[in-house]
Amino acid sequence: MSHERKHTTITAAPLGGPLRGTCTVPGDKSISHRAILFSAMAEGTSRLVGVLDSADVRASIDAVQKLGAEVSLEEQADGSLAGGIEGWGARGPKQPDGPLYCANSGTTARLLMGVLAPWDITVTLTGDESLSRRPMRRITAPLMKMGVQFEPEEAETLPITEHGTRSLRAITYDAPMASAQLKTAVLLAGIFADGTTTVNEPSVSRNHTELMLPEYGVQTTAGERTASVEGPAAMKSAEVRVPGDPSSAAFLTCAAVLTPSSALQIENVSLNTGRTGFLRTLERMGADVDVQSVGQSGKEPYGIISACYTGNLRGCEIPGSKIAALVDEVPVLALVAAHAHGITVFRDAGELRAKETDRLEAVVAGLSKMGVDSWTEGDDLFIEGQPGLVLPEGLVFSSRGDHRLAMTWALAGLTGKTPVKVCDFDCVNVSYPHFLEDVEGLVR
C-alpha cells in the first residue's frame, strides 16, 4: 500500500471583501483522537458525533481497526463523522498483521504507546517522513519505568517496536515538559496498573483526557499541573459529542481581525481553557474578540467566538507558562503580530521546534520573506510589527508539510493586498481539509 500524497501549490489571493456571518469549524482534533482510542479500549459500543474527518484522525481509526475494534463511522452532511465503535474491552487488542502506520499524526503514535502498554502483544509503530523525525523518547521513557519494553531501547524516533505487559507498575512521573500527549499515554497505561499513576507537569497542558476518561468509567484526579488515575479500572462505552476545534477557529478568528470591515461568529467551538490561550493573546493585542459560553458536551465547555476587524493592534509579551495553551496557534498569532505596533514576544516556545517541522525557524523565515523583522533568542521568539504592512509581489512560501504553516501563509495572502503562493498546501488535510473554501465562503 502506498503512503505517498500529492503535493499541491495554491495561490492565496486577497479576499476582496470582509468576512461576515456565522459559521462552524470541523470537530476538535484532540478530542476526536481520544474519542476513537478510548472507545476502542472500552467494553461495549460507544456512540460518537462530530468527529473530525481528517488525515490525522483517519490514522487513529485505521490503527484501532487493525487492533480489533469495530468502527462504524459514516460521513455526515456537514463533513464530520458519526456512528459507533465497538471496543475490545477486557479481552484486549489483537496482534495486528503488520506495523501500525501513524501517517503524520504524533497524537496517534504517542497515545497508542499508552494504549498498547498493558497487553502482551508486540506492535511496530511507523509514520511518514515528518513524523519519523519527531521526538518519541519523552513517551517511551516513562512507559519503560512502568515495565513496557521498546526496540530499539534508546530509540528517539519512529519506527519503534513496543512489547506490552500485563504486569504494569503504577508510577509517579515528573514530566520534563508540559505535554498532553505524554500525560495521556502514561495515564492510559496507568488505567491497567495496580495502584495510583500520577503525572506532574512543569506548566499546564491540555486536559481533554482528564475530562473524558470519567465518561468512560475511569475516575481521574486532576489539578492544575497534575493528573492521576487509580488502576486497575474497567473502561465502559460512552457517548461523545465532539465540539468544534479552537485551533481551526483561530485561523478564521485571525482572518476576521486582519480583514477590514469583518464581523464573524464561529459557533459550537470548544472553549476548554487549555485551548483558548490564543483568544487571551489577541485580547492583549487589542483585538476585538469575544466568547460566549453556550453549554457543555460531557465536561467539555463549548460556545461562540466572535471576532471583528481591528485596525490598531499592539504587540505584547506571552510568558512561557502560557505557551502550552496556544502552542499550535503561535504561527498564526505571529502573522497577526506582524501587523501590530511594537514588538511581540513568545517566551519559552522551544516546543515549536518539535512539531511537524521547526516552526520557530519556519516562522522567522516566512516573516523575513514578508519584510518583517523577527528573530529568536534561545527559545524566545521576537516579532517587530509593521502596521500597514504590504507584502512584496511574487511571494512563494513552503508549508514544509506543516498544516499550521500552510494555513498561516495562505492567510498572509488572503488578508493582504498581494497574492501569495503556498507550496505543499494539501497538508491542511491533517486538521482542516476545507479551510480555503470556508474562508472564501464567508466573504460578503
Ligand code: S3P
Contents of the next structure:
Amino acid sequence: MSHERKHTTITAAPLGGPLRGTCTVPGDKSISHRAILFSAMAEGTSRLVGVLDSADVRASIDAVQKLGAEVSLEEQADGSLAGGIEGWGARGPKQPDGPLYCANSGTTARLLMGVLAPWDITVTLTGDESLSRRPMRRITAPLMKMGVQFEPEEAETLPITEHGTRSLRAITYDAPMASAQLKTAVLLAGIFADGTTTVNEPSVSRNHTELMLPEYGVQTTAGERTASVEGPAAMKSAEVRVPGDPSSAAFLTCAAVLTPSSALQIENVSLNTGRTGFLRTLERMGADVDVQSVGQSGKEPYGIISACYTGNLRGCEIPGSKIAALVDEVPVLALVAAHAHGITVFRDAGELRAKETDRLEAVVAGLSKMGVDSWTEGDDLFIEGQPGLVLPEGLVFSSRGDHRLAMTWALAGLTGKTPVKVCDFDCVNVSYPHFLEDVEGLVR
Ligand code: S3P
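Moving on from the form predicted on its own, please list the structure of the form predicted in complex with shikimate-3-phosphate.
Complete assembly follows, chain above in first position.
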C-alpha cells in the first residue's frame, strides 16, 4: 500500500440510509507502534498479528529496520500486517546511516527517544511539517535527567539529535501533563537504568506500555496515576495480537448514533478503559451505545461496541481528569455535541493544541462553518448544540493535514442532509486508510 500524501479533496455526501450490521476496524495504532518498537528492542523473534497498516505505523517499522531489526511483516487479506520481528536484543541497535524520518507520527518520534536512550549511538530524528511543530521538550527534559544528551540542548521541536548513554540513571518523574507518550519514553529508558524508574501523572493516561512490557519479560508496576519499571531488565520476544482501534471505532460509533435507524456492532475492539472514555461520554449524552467484553489479548481487554441511532442527545460536561481517556476523540465528540440539546464542555483540553494541529482552534473554526456556536475559555472547549441542525450548502472543510479532523468533517457530511467537501483528506492514511469505504460499505 502506498502512503504518499496526495492532498485529495473528497466529497462526503449524505449516506442515504442507516448503518447496520457487524464490522471490524483496523488494528489499534498505539498498540501497533508499541508491538513494533518493543519487538525491535527484544532478544529473539516476536510474532505479531493484526498490526495496523498505516503511514504512522510504517514510520515506526522503517525506523526499527534502519536501526537493525529484521522485519518480516506481510499484508494480510483483511488489510492488517502480520509476521515476525527479530530484535537487536542485548546487541543494541546499529548506528543508522542517516536521520530517522518519523513522518507525521508523534508516537514514533517520542517513543524512539526512549528506545535510543540506553545505547552509544547518535541519531537524528526528523518529521514532516506538522510533527516538526509539535513539542518535544516534554520528552527530552526527563531523558536528560537520566543522562541522555540532545542537540540542540534547548530544542523544543524536531529535528533533534540524540546521544544515548549506557549509564542511564533511574529517576522518579512528576510529569507536567498526562501523556502516555511521555510516560512510555521514560519507562523504556528505565528498563536499562539501574533501579526503579517511576512516572507520576496528573491524571490517568493510556496504559498499553505497562500492560505490554511484562509480555516482553519486563516487570512493571502500575497504579492509578503512577507507573514504574525495575531496571536493568532483559527484553525477550513476545506474541502480540493487536485488537481493533477504539479511536477508529469512535468514528463508526458516532456515525451510527447520528444516522437515523442505524444499529451497528463493531467487533474485536480494544476496550481498554484508558481508551473508551468516548463511550462513557456518549452514554452521558444519552446515546444508545453499549460494550460487551469478549476476552483478553495479552492483558488488553477487547470486545464488541454496539451503537444505535439516538434522536434526543443532550450536552454534558467532561472534567479535565477524563480528557486523556478520550483525547483523540474530542473532535468527533464535538460533532456529536453539535447535534445535542444544550451545552457540552470539555474542561482542561489544552493538550489538543499540541496534536497534529491545534485541534481546539480547528474544531471551533469547523463548527462555526456549520453554523454551530462553539468557543474556548482558556483550555475549556464549549459547544452549544443545535438539535435538528441542517448544514448550509457548499461547505468546504480543510483537514489541516490532521487525520482525526479529516474524518470528523467527513462525518458531518455523511451523517447530514447536505454534502460537504474535505480538502487534504489523504491524511486519514495515518490511522484509518479505508475509513470512507468502510463507512459507506455499512449503509443498508
Ligand atoms: C498516544 C498517546 C496520546 C495520543 C496519541 C497516541 C500513544 O498522545 O493522543 O494519538 O500511543 O501513547 P499523548 O501522549 O501526547 O497524550
